[in-house]
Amino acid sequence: MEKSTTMVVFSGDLDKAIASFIIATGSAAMGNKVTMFFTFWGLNILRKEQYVPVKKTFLENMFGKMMPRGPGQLGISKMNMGGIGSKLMKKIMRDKNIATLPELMELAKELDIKIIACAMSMDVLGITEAELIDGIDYAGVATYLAEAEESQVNLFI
(Lines of atoms letter the chains of each structure in order from A and count residues from 1; the text may use other names and numbers.)
(Lines give C-alpha, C1' and ligand atoms only; values in the text may rest on other atoms or scores of the structure.)
Protein backbone atom coordinates (compact mmCIF):
# COMPACT_ATOMS: atom_id res chain seq x y z
CA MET A 1 0.00 0.00 0.00
CA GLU A 2 1.36 3.39 -1.00
CA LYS A 3 1.90 5.75 1.93
CA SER A 4 0.30 9.15 1.58
CA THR A 5 -0.03 12.51 3.29
CA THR A 6 -2.93 14.91 2.87
CA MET A 7 -3.41 18.37 4.23
CA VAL A 8 -5.97 21.12 4.21
CA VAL A 9 -4.27 24.49 3.81
CA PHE A 10 -6.84 26.91 5.24
CA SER A 11 -4.51 29.68 6.38
CA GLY A 12 -3.05 32.33 4.11
CA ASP A 13 -0.36 33.31 6.62
CA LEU A 14 3.22 33.20 5.31
CA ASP A 15 4.61 31.17 8.21
CA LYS A 16 1.85 28.57 7.96
CA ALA A 17 2.21 28.39 4.18
CA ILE A 18 5.95 27.77 4.53
CA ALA A 19 5.31 25.08 7.15
CA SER A 20 2.74 23.43 4.86
CA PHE A 21 5.16 23.22 1.96
CA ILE A 22 8.08 22.08 4.12
CA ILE A 23 5.96 19.22 5.49
CA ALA A 24 4.59 18.38 2.04
CA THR A 25 7.97 18.35 0.29
CA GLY A 26 9.52 16.41 3.18
CA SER A 27 6.83 13.77 2.93
CA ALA A 28 7.20 13.56 -0.85
CA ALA A 29 10.99 13.26 -0.48
CA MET A 30 10.33 10.23 1.74
CA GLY A 31 8.48 8.64 -1.18
CA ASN A 32 4.94 9.41 -0.03
CA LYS A 33 2.09 10.54 -2.26
CA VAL A 34 1.09 14.05 -1.12
CA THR A 35 -2.12 16.01 -1.69
CA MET A 36 -2.54 19.61 -0.57
CA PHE A 37 -6.11 21.00 -0.57
CA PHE A 38 -6.20 24.82 -0.50
CA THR A 39 -9.39 26.38 0.76
CA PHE A 40 -10.60 29.84 1.80
CA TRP A 41 -7.65 32.06 2.82
CA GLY A 42 -5.17 29.38 1.77
CA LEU A 43 -6.17 30.11 -1.84
CA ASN A 44 -4.25 33.41 -1.59
CA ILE A 45 -1.03 31.40 -1.59
CA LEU A 46 -1.93 30.13 -5.06
CA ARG A 47 -2.92 33.50 -6.51
CA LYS A 48 -0.74 34.92 -9.27
CA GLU A 49 1.11 38.00 -8.07
CA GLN A 50 0.26 40.04 -11.14
CA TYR A 51 -3.26 41.37 -11.68
CA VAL A 52 -5.36 39.24 -14.03
CA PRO A 53 -8.23 41.14 -15.67
CA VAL A 54 -11.36 39.04 -15.27
CA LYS A 55 -15.03 40.01 -15.15
CA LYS A 56 -16.30 39.99 -11.57
CA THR A 57 -19.20 41.26 -9.52
CA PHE A 58 -18.71 44.22 -7.19
CA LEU A 59 -18.35 41.98 -4.11
CA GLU A 60 -15.91 39.64 -5.89
CA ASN A 61 -13.80 42.67 -6.85
CA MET A 62 -13.82 43.87 -3.24
CA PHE A 63 -12.63 40.47 -1.97
CA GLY A 64 -9.92 40.44 -4.60
CA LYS A 65 -8.63 43.86 -3.56
CA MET A 66 -8.61 43.05 0.16
CA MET A 67 -6.78 39.72 -0.12
CA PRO A 68 -3.03 39.30 -0.70
CA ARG A 69 -2.07 38.26 -4.19
CA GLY A 70 0.42 35.38 -4.11
CA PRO A 71 3.17 34.24 -1.76
CA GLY A 72 5.11 37.52 -1.93
CA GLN A 73 2.35 39.52 -0.27
CA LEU A 74 1.43 37.19 2.60
CA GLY A 75 1.77 38.40 6.17
CA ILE A 76 2.78 36.24 9.12
CA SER A 77 0.34 35.00 11.75
CA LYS A 78 2.00 36.64 14.75
CA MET A 79 4.00 39.88 15.03
CA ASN A 80 3.30 40.95 11.45
CA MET A 81 3.46 44.63 12.49
CA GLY A 82 2.05 46.01 9.26
CA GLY A 83 4.21 43.79 7.07
CA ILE A 84 7.51 44.30 8.88
CA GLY A 85 7.29 40.85 10.46
CA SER A 86 7.09 39.06 7.11
CA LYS A 87 10.00 41.13 5.76
CA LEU A 88 12.10 40.18 8.80
CA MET A 89 11.18 36.50 8.45
CA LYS A 90 12.13 36.51 4.75
CA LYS A 91 15.45 38.20 5.56
CA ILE A 92 16.31 35.70 8.29
CA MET A 93 15.41 32.81 6.00
CA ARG A 94 17.59 34.27 3.23
CA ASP A 95 20.49 34.81 5.68
CA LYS A 96 20.21 31.19 6.85
CA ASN A 97 19.91 29.89 3.26
CA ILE A 98 16.41 28.49 3.82
CA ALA A 99 14.20 28.01 0.76
CA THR A 100 11.62 30.73 0.11
CA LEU A 101 7.92 29.98 -0.24
CA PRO A 102 8.05 30.33 -4.07
CA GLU A 103 11.03 27.95 -4.14
CA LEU A 104 9.16 25.45 -1.94
CA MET A 105 6.13 25.73 -4.21
CA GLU A 106 8.28 24.99 -7.26
CA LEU A 107 9.87 22.04 -5.46
CA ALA A 108 6.38 20.72 -4.66
CA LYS A 109 5.56 20.69 -8.37
CA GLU A 110 8.85 18.92 -9.16
CA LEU A 111 8.03 16.28 -6.54
CA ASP A 112 4.57 15.72 -8.13
CA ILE A 113 2.67 16.94 -5.09
CA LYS A 114 -0.99 17.26 -6.00
CA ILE A 115 -2.15 20.81 -5.33
CA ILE A 116 -5.91 21.23 -5.35
CA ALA A 117 -7.78 24.54 -5.16
CA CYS A 118 -11.21 24.24 -3.53
CA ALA A 119 -13.79 25.09 -6.19
CA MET A 120 -16.46 26.09 -3.65
CA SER A 121 -14.12 28.47 -1.82
CA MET A 122 -13.11 29.96 -5.15
CA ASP A 123 -16.79 30.66 -5.86
CA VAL A 124 -17.33 32.20 -2.42
CA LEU A 125 -14.27 34.47 -2.68
CA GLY A 126 -14.77 35.28 -6.37
CA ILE A 127 -11.45 33.76 -7.44
CA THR A 128 -11.22 32.39 -10.98
CA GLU A 129 -8.89 29.72 -12.39
CA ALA A 130 -7.17 32.41 -14.49
CA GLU A 131 -6.06 34.14 -11.27
CA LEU A 132 -4.33 31.06 -9.83
CA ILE A 133 -0.92 29.61 -10.66
CA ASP A 134 -0.56 27.04 -13.42
CA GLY A 135 -0.23 23.31 -12.84
CA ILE A 136 -2.87 22.84 -10.12
CA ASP A 137 -6.16 20.95 -9.94
CA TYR A 138 -9.62 22.24 -9.06
CA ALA A 139 -12.05 20.10 -7.07
CA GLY A 140 -14.49 19.99 -4.20
CA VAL A 141 -14.33 18.60 -0.72
CA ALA A 142 -15.37 15.10 -1.85
CA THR A 143 -12.11 14.79 -3.81
CA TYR A 144 -10.10 15.84 -0.78
CA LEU A 145 -11.99 13.49 1.53
CA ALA A 146 -11.41 10.55 -0.80
CA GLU A 147 -7.66 11.26 -0.70
CA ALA A 148 -7.70 11.79 3.08
CA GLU A 149 -9.56 8.54 3.68
CA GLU A 150 -6.62 6.61 2.18
CA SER A 151 -3.95 8.73 3.87
CA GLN A 152 -1.82 7.77 6.85
CA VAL A 153 -1.18 11.43 7.77
CA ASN A 154 -3.82 14.14 7.54
CA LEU A 155 -3.13 17.72 8.63
CA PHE A 156 -5.13 20.95 8.89
CA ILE A 157 -3.00 24.09 8.60
The other form holds:
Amino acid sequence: MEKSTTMVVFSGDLDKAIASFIIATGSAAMGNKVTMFFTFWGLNILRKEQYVPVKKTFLENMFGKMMPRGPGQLGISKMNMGGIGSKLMKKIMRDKNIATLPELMELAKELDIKIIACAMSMDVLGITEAELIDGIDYAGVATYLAEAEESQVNLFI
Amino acid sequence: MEKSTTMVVFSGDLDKAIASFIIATGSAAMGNKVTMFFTFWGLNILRKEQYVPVKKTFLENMFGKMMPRGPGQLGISKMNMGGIGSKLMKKIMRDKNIATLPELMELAKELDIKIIACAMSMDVLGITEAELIDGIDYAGVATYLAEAEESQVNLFI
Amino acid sequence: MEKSTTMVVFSGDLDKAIASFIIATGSAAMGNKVTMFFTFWGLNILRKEQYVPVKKTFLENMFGKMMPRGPGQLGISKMNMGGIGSKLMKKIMRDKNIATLPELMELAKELDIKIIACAMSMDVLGITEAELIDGIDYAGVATYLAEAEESQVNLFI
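Okay, that is the form predicted alone; can I get the form predicted together with another copy of the chain now?
So here's everything in the complex, that chain up top.
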Protein backbone atom coordinates (compact mmCIF):
# COMPACT_ATOMS: atom_id res chain seq x y z
CA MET A 1 0.00 0.00 0.00
CA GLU A 2 1.22 3.51 -0.79
CA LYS A 3 2.40 5.44 2.26
CA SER A 4 1.52 9.06 2.78
CA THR A 5 2.41 12.16 4.77
CA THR A 6 0.04 15.02 5.60
CA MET A 7 0.66 18.29 7.32
CA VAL A 8 -1.28 21.32 8.41
CA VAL A 9 0.82 24.42 7.76
CA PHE A 10 -0.68 26.98 10.13
CA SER A 11 2.43 29.13 10.59
CA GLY A 12 3.50 31.79 8.12
CA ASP A 13 7.05 32.06 9.47
CA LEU A 14 9.88 31.57 6.95
CA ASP A 15 11.77 29.09 9.14
CA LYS A 16 8.69 26.92 9.75
CA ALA A 17 7.73 27.14 6.06
CA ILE A 18 11.20 25.91 5.10
CA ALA A 19 10.94 23.08 7.64
CA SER A 20 7.53 22.03 6.30
CA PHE A 21 8.71 21.95 2.67
CA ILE A 22 11.92 20.10 3.56
CA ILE A 23 9.88 17.40 5.32
CA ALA A 24 7.30 17.36 2.51
CA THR A 25 9.78 17.12 -0.37
CA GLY A 26 11.90 14.63 1.60
CA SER A 27 8.86 12.41 2.08
CA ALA A 28 7.78 12.73 -1.57
CA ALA A 29 11.33 11.90 -2.71
CA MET A 30 11.04 8.66 -0.68
CA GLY A 31 8.02 7.75 -2.80
CA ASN A 32 5.27 8.84 -0.42
CA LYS A 33 2.10 10.68 -1.35
CA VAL A 34 2.22 14.10 0.37
CA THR A 35 -0.58 16.57 1.12
CA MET A 36 0.01 19.99 2.66
CA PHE A 37 -3.02 21.84 4.02
CA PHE A 38 -2.33 25.60 4.38
CA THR A 39 -4.45 27.44 6.90
CA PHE A 40 -4.47 30.86 8.67
CA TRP A 41 -1.03 32.57 8.43
CA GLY A 42 0.25 29.62 6.38
CA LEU A 43 -1.81 31.00 3.49
CA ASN A 44 0.67 33.88 3.23
CA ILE A 45 3.28 31.41 1.96
CA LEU A 46 1.02 30.76 -1.02
CA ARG A 47 0.33 34.42 -1.86
CA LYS A 48 1.59 35.80 -5.16
CA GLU A 49 4.41 38.29 -4.59
CA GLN A 50 2.85 40.95 -6.79
CA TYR A 51 -0.17 42.94 -5.57
CA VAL A 52 -3.44 41.63 -7.02
CA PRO A 53 -6.27 44.18 -7.08
CA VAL A 54 -9.33 42.52 -5.51
CA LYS A 55 -12.48 44.11 -4.12
CA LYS A 56 -12.37 43.73 -0.34
CA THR A 57 -14.03 45.08 2.78
CA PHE A 58 -12.11 47.64 4.84
CA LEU A 59 -10.95 45.02 7.36
CA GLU A 60 -10.01 42.45 4.71
CA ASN A 61 -8.01 45.12 2.93
CA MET A 62 -6.21 46.04 6.13
CA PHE A 63 -5.34 42.42 6.97
CA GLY A 64 -4.25 41.86 3.37
CA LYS A 65 -1.91 44.86 3.45
CA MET A 66 -0.36 43.92 6.80
CA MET A 67 0.30 40.29 5.96
CA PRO A 68 3.35 39.21 3.91
CA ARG A 69 2.87 38.37 0.24
CA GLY A 70 4.73 35.15 -0.52
CA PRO A 71 8.11 33.68 0.52
CA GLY A 72 10.09 36.87 -0.09
CA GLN A 73 8.30 38.81 2.65
CA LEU A 74 8.05 36.16 5.39
CA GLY A 75 9.79 36.79 8.70
CA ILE A 76 11.43 34.17 10.89
CA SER A 77 9.83 33.05 14.19
CA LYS A 78 12.80 34.07 16.36
CA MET A 79 15.39 36.84 16.04
CA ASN A 80 13.57 38.38 13.09
CA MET A 81 14.62 41.88 14.18
CA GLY A 82 12.25 43.63 11.83
CA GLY A 83 13.21 41.43 8.90
CA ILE A 84 17.00 41.50 9.32
CA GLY A 85 17.06 37.97 10.75
CA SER A 86 15.01 36.72 7.83
CA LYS A 87 17.35 38.38 5.29
CA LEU A 88 20.44 36.98 7.05
CA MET A 89 19.02 33.47 7.10
CA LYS A 90 18.27 33.67 3.37
CA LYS A 91 21.80 34.96 2.69
CA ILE A 92 23.36 32.13 4.72
CA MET A 93 21.27 29.54 2.87
CA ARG A 94 22.25 30.95 -0.53
CA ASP A 95 25.94 31.09 0.47
CA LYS A 96 25.81 27.42 1.52
CA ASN A 97 23.86 26.31 -1.53
CA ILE A 98 20.91 25.14 0.57
CA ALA A 99 17.60 25.16 -1.32
CA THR A 100 15.62 28.36 -0.71
CA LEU A 101 11.87 28.37 -0.02
CA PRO A 102 10.88 29.26 -3.63
CA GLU A 103 13.14 26.43 -4.84
CA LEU A 104 11.61 24.00 -2.35
CA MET A 105 8.12 25.06 -3.48
CA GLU A 106 9.11 24.48 -7.11
CA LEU A 107 10.46 21.06 -6.15
CA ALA A 108 7.20 20.28 -4.33
CA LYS A 109 5.31 20.96 -7.55
CA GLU A 110 7.65 18.69 -9.54
CA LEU A 111 7.18 15.93 -6.95
CA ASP A 112 3.38 16.20 -7.28
CA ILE A 113 2.85 17.27 -3.68
CA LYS A 114 -0.77 18.27 -3.26
CA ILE A 115 -1.11 21.81 -1.88
CA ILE A 116 -4.50 22.72 -0.45
CA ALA A 117 -5.51 26.19 0.70
CA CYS A 118 -8.05 26.14 3.56
CA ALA A 119 -11.21 27.75 2.20
CA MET A 120 -12.50 28.85 5.60
CA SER A 121 -9.24 30.59 6.56
CA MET A 122 -9.25 32.37 3.20
CA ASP A 123 -12.70 33.66 4.09
CA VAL A 124 -11.58 34.83 7.56
CA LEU A 125 -8.45 36.59 6.28
CA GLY A 126 -10.17 37.90 3.15
CA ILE A 127 -7.77 36.17 0.76
CA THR A 128 -9.13 35.26 -2.67
CA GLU A 129 -8.06 32.56 -5.15
CA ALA A 130 -6.74 35.24 -7.52
CA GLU A 131 -4.16 36.23 -4.89
CA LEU A 132 -2.72 32.73 -4.45
CA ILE A 133 -0.22 30.90 -6.67
CA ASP A 134 -1.49 28.66 -9.47
CA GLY A 135 -1.77 24.89 -9.40
CA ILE A 136 -3.18 24.50 -5.89
CA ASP A 137 -6.45 23.06 -4.57
CA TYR A 138 -9.09 24.66 -2.36
CA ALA A 139 -10.88 22.61 0.29
CA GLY A 140 -12.04 22.41 3.88
CA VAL A 141 -10.94 20.53 6.97
CA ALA A 142 -12.92 17.39 6.03
CA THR A 143 -10.74 16.90 2.94
CA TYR A 144 -7.60 17.25 5.05
CA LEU A 145 -8.89 14.85 7.70
CA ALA A 146 -9.85 12.19 5.15
CA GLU A 147 -6.26 12.16 3.91
CA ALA A 148 -4.73 12.48 7.38
CA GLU A 149 -6.57 9.38 8.65
CA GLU A 150 -4.93 7.25 5.97
CA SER A 151 -1.44 8.68 6.36
CA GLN A 152 1.48 7.46 8.46
CA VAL A 153 2.88 10.88 9.33
CA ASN A 154 0.72 13.86 10.38
CA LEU A 155 2.21 17.13 11.53
CA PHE A 156 0.80 20.51 12.59
CA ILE A 157 3.37 23.16 11.80
CA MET B 1 -12.56 -0.51 14.19
CA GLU B 2 -13.40 2.99 15.39
CA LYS B 3 -10.98 5.63 14.20
CA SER B 4 -9.73 8.35 16.49
CA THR B 5 -7.99 11.72 16.55
CA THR B 6 -5.92 13.07 19.43
CA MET B 7 -4.28 16.41 19.90
CA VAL B 8 -2.12 18.18 22.45
CA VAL B 9 -3.28 21.80 22.71
CA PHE B 10 -0.21 23.56 24.12
CA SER B 11 -0.91 27.01 22.69
CA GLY B 12 -3.26 29.50 24.29
CA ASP B 13 -3.57 31.69 21.19
CA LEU B 14 -7.08 32.34 19.87
CA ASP B 15 -6.22 31.47 16.27
CA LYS B 16 -4.59 28.16 17.22
CA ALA B 17 -7.44 27.36 19.62
CA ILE B 18 -9.94 27.93 16.79
CA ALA B 19 -7.87 25.71 14.47
CA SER B 20 -7.73 22.95 17.08
CA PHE B 21 -11.49 22.97 17.68
CA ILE B 22 -12.28 23.12 13.94
CA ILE B 23 -10.12 20.03 13.36
CA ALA B 24 -11.55 18.32 16.46
CA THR B 25 -15.21 18.96 15.71
CA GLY B 26 -14.64 18.15 12.02
CA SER B 27 -13.16 14.81 12.96
CA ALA B 28 -15.93 14.04 15.47
CA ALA B 29 -18.56 14.96 12.88
CA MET B 30 -16.99 12.32 10.60
CA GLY B 31 -17.67 9.73 13.30
CA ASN B 32 -14.24 9.61 14.92
CA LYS B 33 -13.49 9.48 18.63
CA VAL B 34 -11.64 12.68 19.54
CA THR B 35 -9.49 13.49 22.57
CA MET B 36 -7.98 16.92 23.22
CA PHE B 37 -5.25 17.17 25.85
CA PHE B 38 -4.80 20.76 27.09
CA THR B 39 -1.43 21.61 28.56
CA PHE B 40 0.52 24.76 29.56
CA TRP B 41 -0.96 27.92 27.94
CA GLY B 42 -3.68 25.77 26.35
CA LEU B 43 -5.22 25.54 29.83
CA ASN B 44 -6.20 29.20 29.53
CA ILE B 45 -8.73 28.22 26.85
CA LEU B 46 -10.51 26.12 29.50
CA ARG B 47 -10.56 28.80 32.22
CA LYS B 48 -13.90 30.16 33.37
CA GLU B 49 -14.34 33.78 32.28
CA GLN B 50 -15.35 34.96 35.75
CA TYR B 51 -12.74 35.30 38.51
CA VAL B 52 -12.77 32.34 40.90
CA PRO B 53 -11.32 33.09 44.35
CA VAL B 54 -8.80 30.35 45.14
CA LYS B 55 -6.01 30.31 47.71
CA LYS B 56 -2.71 30.57 45.85
CA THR B 57 0.95 31.29 46.47
CA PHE B 58 2.23 34.72 45.45
CA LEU B 59 3.73 33.43 42.18
CA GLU B 60 0.66 31.34 41.29
CA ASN B 61 -1.50 34.38 41.89
CA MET B 62 0.70 36.52 39.65
CA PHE B 63 0.67 33.99 36.80
CA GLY B 64 -3.09 33.55 37.23
CA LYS B 65 -3.70 37.31 36.96
CA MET B 66 -1.46 37.73 33.91
CA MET B 67 -2.88 34.84 31.92
CA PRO B 68 -6.15 35.17 29.95
CA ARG B 69 -9.32 33.72 31.44
CA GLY B 70 -11.16 31.81 28.72
CA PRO B 71 -11.86 32.38 25.00
CA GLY B 72 -12.89 36.04 25.41
CA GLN B 73 -9.45 37.15 26.57
CA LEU B 74 -7.19 35.15 24.25
CA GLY B 75 -4.90 36.99 21.85
CA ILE B 76 -3.92 35.86 18.37
CA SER B 77 -0.42 34.55 17.61
CA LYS B 78 0.37 37.21 14.97
CA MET B 79 -0.70 40.84 14.55
CA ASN B 80 -2.40 40.83 17.97
CA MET B 81 -1.48 44.52 18.49
CA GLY B 82 -2.38 44.48 22.18
CA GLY B 83 -5.67 42.69 21.57
CA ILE B 84 -6.90 44.72 18.57
CA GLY B 85 -6.05 41.92 16.12
CA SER B 86 -7.94 39.43 18.28
CA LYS B 87 -11.01 41.68 18.43
CA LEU B 88 -10.92 42.28 14.66
CA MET B 89 -10.66 38.57 13.93
CA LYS B 90 -13.67 37.88 16.17
CA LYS B 91 -15.63 40.65 14.46
CA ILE B 92 -14.81 39.29 10.99
CA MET B 93 -15.85 35.78 12.02
CA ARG B 94 -19.16 37.02 13.45
CA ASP B 95 -19.83 39.14 10.33
CA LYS B 96 -19.23 36.08 8.11
CA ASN B 97 -21.26 33.74 10.29
CA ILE B 98 -18.26 31.55 11.04
CA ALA B 99 -18.53 29.65 14.34
CA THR B 100 -16.77 31.46 17.20
CA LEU B 101 -14.53 29.67 19.71
CA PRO B 102 -17.25 29.46 22.43
CA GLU B 103 -19.64 28.01 19.82
CA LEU B 104 -17.01 25.49 18.68
CA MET B 105 -16.40 24.50 22.32
CA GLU B 106 -20.13 24.00 22.83
CA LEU B 107 -20.24 21.89 19.65
CA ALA B 108 -17.30 19.83 20.93
CA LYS B 109 -19.30 19.03 24.05
CA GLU B 110 -22.34 17.99 21.99
CA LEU B 111 -20.13 15.76 19.84
CA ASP B 112 -18.75 14.03 22.98
CA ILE B 113 -15.19 15.16 22.40
CA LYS B 114 -13.13 14.26 25.43
CA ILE B 115 -11.37 17.29 26.91
CA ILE B 116 -8.52 16.57 29.31
CA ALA B 117 -6.67 19.18 31.35
CA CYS B 118 -3.03 18.25 32.00
CA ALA B 119 -2.70 17.85 35.77
CA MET B 120 1.03 18.60 35.85
CA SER B 121 0.67 21.86 33.90
CA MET B 122 -2.13 22.92 36.24
CA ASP B 123 0.29 22.40 39.10
CA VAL B 124 3.04 24.45 37.38
CA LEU B 125 0.76 27.34 36.47
CA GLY B 126 -1.16 27.18 39.77
CA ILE B 127 -4.53 26.58 38.09
CA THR B 128 -7.13 24.64 40.08
CA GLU B 129 -10.10 22.53 38.96
CA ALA B 130 -12.50 25.17 40.33
CA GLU B 131 -11.15 27.67 37.80
CA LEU B 132 -11.74 25.46 34.75
CA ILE B 133 -15.01 24.86 32.88
CA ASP B 134 -17.22 21.93 33.88
CA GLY B 135 -17.46 18.58 32.14
CA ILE B 136 -13.76 18.01 31.53
CA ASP B 137 -11.33 15.31 32.70
CA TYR B 138 -8.03 15.65 34.54
CA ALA B 139 -5.13 13.38 33.74
CA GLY B 140 -1.43 13.11 32.98
CA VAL B 141 0.65 12.47 29.90
CA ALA B 142 0.32 8.66 30.18
CA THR B 143 -3.44 8.92 29.61
CA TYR B 144 -2.86 11.08 26.53
CA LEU B 145 -0.20 8.75 25.15
CA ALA B 146 -2.36 5.65 25.60
CA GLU B 147 -5.03 7.26 23.42
CA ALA B 148 -2.54 8.75 20.97
CA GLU B 149 -0.95 5.36 20.24
CA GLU B 150 -4.30 4.01 19.07
CA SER B 151 -5.29 7.03 17.00
CA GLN B 152 -4.81 7.72 13.30
CA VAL B 153 -4.25 11.47 13.61
CA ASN B 154 -2.05 13.08 16.30
CA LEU B 155 -1.30 16.78 16.36
CA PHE B 156 0.64 19.10 18.68
CA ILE B 157 -0.88 22.55 18.44
CA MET C 1 5.51 -5.33 17.34
CA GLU C 2 7.33 -2.62 19.25
CA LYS C 3 5.51 0.70 19.30
CA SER C 4 7.33 3.96 18.77
CA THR C 5 7.00 7.71 19.15
CA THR C 6 8.82 10.29 17.05
CA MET C 7 8.91 14.05 17.31
CA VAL C 8 10.45 16.98 15.51
CA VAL C 9 11.59 19.53 18.10
CA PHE C 10 11.74 22.76 16.09
CA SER C 11 11.14 25.17 18.97
CA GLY C 12 13.85 26.33 21.33
CA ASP C 13 11.44 27.63 23.97
CA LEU C 14 11.85 26.26 27.50
CA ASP C 15 8.17 25.45 27.94
CA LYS C 16 7.95 23.56 24.64
CA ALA C 17 11.24 21.78 25.36
CA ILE C 18 9.86 20.63 28.72
CA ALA C 19 6.63 19.44 27.03
CA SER C 20 8.59 17.51 24.41
CA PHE C 21 10.76 15.73 26.99
CA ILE C 22 7.78 14.96 29.23
CA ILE C 23 5.98 13.31 26.30
CA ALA C 24 9.18 11.57 25.18
CA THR C 25 10.15 10.18 28.58
CA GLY C 26 6.52 9.27 29.32
CA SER C 27 6.35 7.29 26.10
CA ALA C 28 9.72 5.60 26.71
CA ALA C 29 8.63 4.70 30.26
CA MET C 30 5.62 2.93 28.71
CA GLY C 31 8.04 0.72 26.77
CA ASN C 32 8.00 2.57 23.46
CA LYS C 33 10.98 3.32 21.26
CA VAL C 34 11.35 7.12 21.11
CA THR C 35 13.23 9.29 18.61
CA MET C 36 13.54 13.07 18.94
CA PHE C 37 14.76 15.01 15.90
CA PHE C 38 16.06 18.47 16.87
CA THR C 39 16.02 21.09 14.15
CA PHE C 40 16.42 24.90 13.85
CA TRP C 41 15.96 26.63 17.25
CA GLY C 42 15.47 23.23 18.88
CA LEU C 43 19.21 22.71 18.44
CA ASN C 44 19.78 25.32 21.16
CA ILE C 45 18.37 22.85 23.70
CA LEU C 46 21.27 20.54 22.85
CA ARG C 47 24.02 23.17 23.08
CA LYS C 48 26.65 22.82 25.79
CA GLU C 49 26.27 25.55 28.40
CA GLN C 50 29.93 26.53 28.30
CA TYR C 51 31.32 28.50 25.35
CA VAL C 52 33.15 26.28 22.84
CA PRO C 53 35.70 28.10 20.67
CA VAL C 54 35.00 27.14 17.05
CA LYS C 55 36.11 28.84 13.84
CA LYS C 56 33.03 30.45 12.29
CA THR C 57 32.10 32.97 9.65
CA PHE C 58 31.02 36.42 10.85
CA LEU C 59 27.30 35.61 10.46
CA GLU C 60 27.59 32.17 12.09
CA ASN C 61 29.41 33.78 14.99
CA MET C 62 26.69 36.40 15.38
CA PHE C 63 23.87 33.84 15.33
CA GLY C 64 25.82 31.64 17.74
CA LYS C 65 26.26 34.52 20.22
CA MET C 66 22.61 35.58 20.06
CA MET C 67 21.12 32.14 20.53
CA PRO C 68 20.81 30.52 23.97
CA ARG C 69 23.35 27.89 24.99
CA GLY C 70 21.49 24.97 26.54
CA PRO C 71 18.53 24.61 28.93
CA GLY C 72 19.72 27.26 31.39
CA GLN C 73 19.40 30.09 28.88
CA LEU C 74 16.13 29.19 27.16
CA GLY C 75 13.20 31.59 27.39
CA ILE C 76 9.53 30.64 27.56
CA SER C 77 7.20 31.17 24.58
CA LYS C 78 4.80 33.48 26.47
CA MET C 79 5.29 35.97 29.31
CA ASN C 80 9.07 35.58 29.13
CA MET C 81 9.54 39.26 30.08
CA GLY C 82 13.23 39.29 29.16
CA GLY C 83 13.91 36.04 31.00
CA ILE C 84 11.98 36.74 34.21
CA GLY C 85 9.12 34.44 33.18
CA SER C 86 11.57 31.67 32.42
CA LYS C 87 13.29 32.08 35.82
CA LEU C 88 9.93 32.10 37.65
CA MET C 89 8.76 28.96 35.87
CA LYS C 90 11.98 27.17 36.82
CA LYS C 91 11.62 28.33 40.44
CA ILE C 92 8.01 27.11 40.60
CA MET C 93 8.99 23.72 39.16
CA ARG C 94 11.83 23.32 41.67
CA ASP C 95 9.56 24.35 44.56
CA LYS C 96 6.98 21.73 43.52
CA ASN C 97 9.56 19.02 42.93
CA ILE C 98 8.69 18.77 39.23
CA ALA C 99 11.54 17.47 37.07
CA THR C 100 13.55 20.27 35.47
CA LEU C 101 14.63 20.21 31.81
CA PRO C 102 18.22 19.04 32.59
CA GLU C 103 16.75 16.25 34.75
CA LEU C 104 14.31 15.26 31.98
CA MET C 105 17.19 15.21 29.48
CA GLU C 106 19.21 12.99 31.82
CA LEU C 107 16.17 10.69 32.18
CA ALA C 108 15.83 10.59 28.38
CA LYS C 109 19.40 9.32 28.15
CA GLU C 110 18.76 6.63 30.78
CA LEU C 111 15.63 5.53 28.89
CA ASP C 112 17.65 5.17 25.66
CA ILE C 113 15.72 7.85 23.81
CA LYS C 114 17.45 8.52 20.52
CA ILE C 115 18.34 12.19 20.11
CA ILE C 116 19.18 13.32 16.59
CA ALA C 117 20.49 16.77 15.66
CA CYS C 118 19.42 17.88 12.18
CA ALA C 119 22.62 18.22 10.12
CA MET C 120 21.15 20.74 7.67
CA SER C 121 19.92 23.07 10.43
CA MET C 122 23.34 22.89 12.08
CA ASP C 123 24.80 24.06 8.78
CA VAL C 124 22.30 26.93 8.48
CA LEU C 125 22.80 28.15 12.05
CA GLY C 126 26.55 27.48 12.02
CA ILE C 127 26.44 25.07 14.95
CA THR C 128 29.14 22.38 15.06
CA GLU C 129 29.17 18.94 16.71
CA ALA C 130 31.73 20.18 19.25
CA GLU C 131 29.14 22.65 20.59
CA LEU C 132 26.44 20.05 21.22
CA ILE C 133 26.11 17.65 24.14
CA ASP C 134 27.63 14.19 23.88
CA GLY C 135 25.81 10.96 23.11
CA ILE C 136 23.60 12.23 20.31
CA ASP C 137 23.28 11.31 16.63
CA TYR C 138 23.56 13.51 13.54
CA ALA C 139 21.32 12.90 10.55
CA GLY C 140 19.02 14.41 7.96
CA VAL C 141 15.30 14.49 7.39
CA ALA C 142 15.28 11.10 5.57
CA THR C 143 16.40 9.37 8.77
CA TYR C 144 13.66 11.09 10.74
CA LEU C 145 11.01 10.24 8.13
CA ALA C 146 11.99 6.57 7.99
CA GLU C 147 11.37 6.32 11.74
CA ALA C 148 8.27 8.52 11.67
CA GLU C 149 6.56 6.32 9.07
CA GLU C 150 6.80 3.31 11.39
CA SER C 151 5.72 5.11 14.55
CA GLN C 152 2.28 5.46 16.11
CA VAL C 153 2.73 8.99 17.46
CA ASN C 154 4.37 11.83 15.47
CA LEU C 155 4.51 15.37 16.76
CA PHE C 156 6.00 18.64 15.50
CA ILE C 157 6.82 20.79 18.51
